[in-house]
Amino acid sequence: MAKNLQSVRGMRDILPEQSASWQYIENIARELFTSYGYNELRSPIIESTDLFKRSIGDTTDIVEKEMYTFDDRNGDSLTLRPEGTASTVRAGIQHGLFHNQQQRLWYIGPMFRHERPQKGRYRGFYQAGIEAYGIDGPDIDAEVIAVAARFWKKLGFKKVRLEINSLGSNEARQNYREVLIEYFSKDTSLLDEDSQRRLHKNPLRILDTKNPKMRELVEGAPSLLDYLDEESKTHFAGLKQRLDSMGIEYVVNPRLVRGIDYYNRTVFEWITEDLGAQGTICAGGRYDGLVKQLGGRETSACGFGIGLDRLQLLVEEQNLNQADNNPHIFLVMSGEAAELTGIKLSENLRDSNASLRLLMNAGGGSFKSQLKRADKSGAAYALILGDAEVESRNIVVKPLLTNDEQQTISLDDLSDFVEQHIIN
């Protein structure tokens, strides 16, 4: 007997009773980005492999453990997208949205990493983020973050907190980076494998360890705080005032680097304690360098990434607002004349009613068997209607979800009614 078919490991399906909350995010992510004047750009799934090495760095896990690469029938090298952000900047690159002007663009959709699957954690998983470019200023950084403060906001989280860093100018980071080799070479032996690998590569992704038996080693290590530049220390400062003026709270955090190469003066994470260690949901900052190095000019740039699938987690557990996608209506019809008329007067009330949503019941029934199926459906209301109201021109109004007594309209008064008491 042939075994039975399932999801690759990492994967999920999300089904049918999971998609109310899902739709809640994704909607209010959209009508956010778009009300603080940030355009959706979609990319490809599917780019290039060498673009992901050229922006997040050889030396990071993503690229060197994570990436689903494979080679096409043309012998290209190509992998499924592990992030956002790097297929934005070839975007804007091939199009030329970034020559001499300013673009805010946001995405959403799946992206791929080989990570070991946990709570809060797929190795295909959904992202959602917003990119600006071409602004040099600490008022981009901090309206950035202000979007991701009004996000957790309308999606009624209260836990969540802010951290923030500078890693300083790429001339800033090379002294660092020369500080903290010099650090960890005093005994190799305290390093775990990764970490004596990136020592001469690149050496502040030590920092981002989350090898608990190196926490003290780690924490002994020079801030790179003190090493930034007169200009991004100006920089740092400038989005703290503005942060703290716009009432939005932040712990700085000197060993906050993130896990992408690109990266350079502030980054950031908002984290909750909420899904125990998977508790980052959102992470972001500057990439000044990465249209340059991908091929553009140079270019300011600043943005974040969401992990929507950790906010849907919150979402459930906490049990906060969700999108109601059950019907208002569920129609019954019994007899020739009524599934004649009933599907007429479906697609009349469709017409008439924009928002409602209509479940028609099809493959036949009883009268007993329907309204099972339009209590199962969640449905607020029942309409019901057999060849005797069709010949009387009326229709029973049947409430699902109280106790109010049933009501007998006229099939002419139907729409207005829907529109007043079943709708609104």
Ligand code: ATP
The other form holds:
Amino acid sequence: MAKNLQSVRGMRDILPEQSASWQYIENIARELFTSYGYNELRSPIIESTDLFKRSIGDTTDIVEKEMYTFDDRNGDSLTLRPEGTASTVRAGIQHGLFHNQQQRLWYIGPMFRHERPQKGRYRGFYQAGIEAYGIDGPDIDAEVIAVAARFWKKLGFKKVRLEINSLGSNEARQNYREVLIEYFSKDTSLLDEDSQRRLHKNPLRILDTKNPKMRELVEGAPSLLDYLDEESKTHFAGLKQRLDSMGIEYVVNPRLVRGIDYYNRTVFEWITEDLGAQGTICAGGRYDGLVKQLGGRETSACGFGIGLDRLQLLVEEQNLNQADNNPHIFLVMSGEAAELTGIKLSENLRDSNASLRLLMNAGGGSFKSQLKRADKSGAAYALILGDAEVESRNIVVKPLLTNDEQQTISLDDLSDFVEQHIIN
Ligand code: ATP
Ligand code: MG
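Having seen the form predicted alone, could you now give me the structure of the form predicted in complex with the named molecule?
Now the complete complex, all chains and molecules, led by this one.
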């Protein structure tokens, strides 16, 4: 084997030890989204580069520095998706999902961004998201936020803060843009390189800077909320009313602009203090112009993306995984007759108990070494079958997690016993 064959920097293997908490989180996500009437849309991981340039925006960090872009064998420029919304919109337009109808969609899967890897920030990471199309009132913004709130409740997260803001209409943002350019132009030496470049192209981006040296400057900037158009003000008020009515707490953060250009009106982030610098676990908002921008008809839209890697860190660090993937039963067999009876017995038990997790010993071994495997597997019970038991049509049931006595039961009663005492 070649030396030093390693995964690509920033791309992670999820090992069996962690996969239980991943599955736990993903299962909750799927059930939750479905329970609110959202349906899954699976899109390809590779799209044409143009799609992301036209949606996420040319002057964003993602498009300027983070995309995995390459030419394929035909010379077409392709990109590994850095986020899920662009593909969802592309697919929706392509398949006519938005025409004269409402759509509630969800997705889950890997995304790729060439960033500096650190805790909670990877080059290959996972997002789950929901998106609602064709609904323009604040009721749907509130529903989308409520889905996230319920996600945290189901996972047992306590300290998550919701920040909301409104970016207003395109015209309102255009006015605000001028005000911002004026503000930041007063002393351009205070701006870092990225911000100087973006000053005239996209000054709102400066508010989203991660550079701590610019914090004071950004905090002194005029507030977008003072430049909102009337309709956006009403929309924002409607959202706040609904959040209040559901008892979902929030903070209005007038500097919140998000790192993607397609947003308008509502934007929001859910932030935890428990992960250090990488505290944003969910981000979203409204993107009413995006469908049209990508060639579809005018369609209002609202959604969020959740960083699943960060959820998994929280679940693991706070021991919140309630799911159990360990086997109920480890089947120990010794002797040829026992092995033949045992393999058939395993299949019969699986036939009659659909939720049974049974790990059958394979590869032989002494009773002692098989019982060691049983302990290591985390199984709750060992079922022990030797040639003598086969002869007398019995099996030994040995509890592994308690000090209860082992007992011998008839093979004819085993299925009922498993159902009554082992699975439940
Ligand atoms: P950040 O400010 O952390 O860079 P972002 O604004 O780039 O986030 P979005 O594009 O809105 O993030 O993505 C939504 C969520 O996906 C983020 O809030 C975060 O939880 C997660 N996320 C984004 N980039 C990464 C990454 N490189 N690794 C892990 N999770 C990520
Ligand atoms: Mg980012």
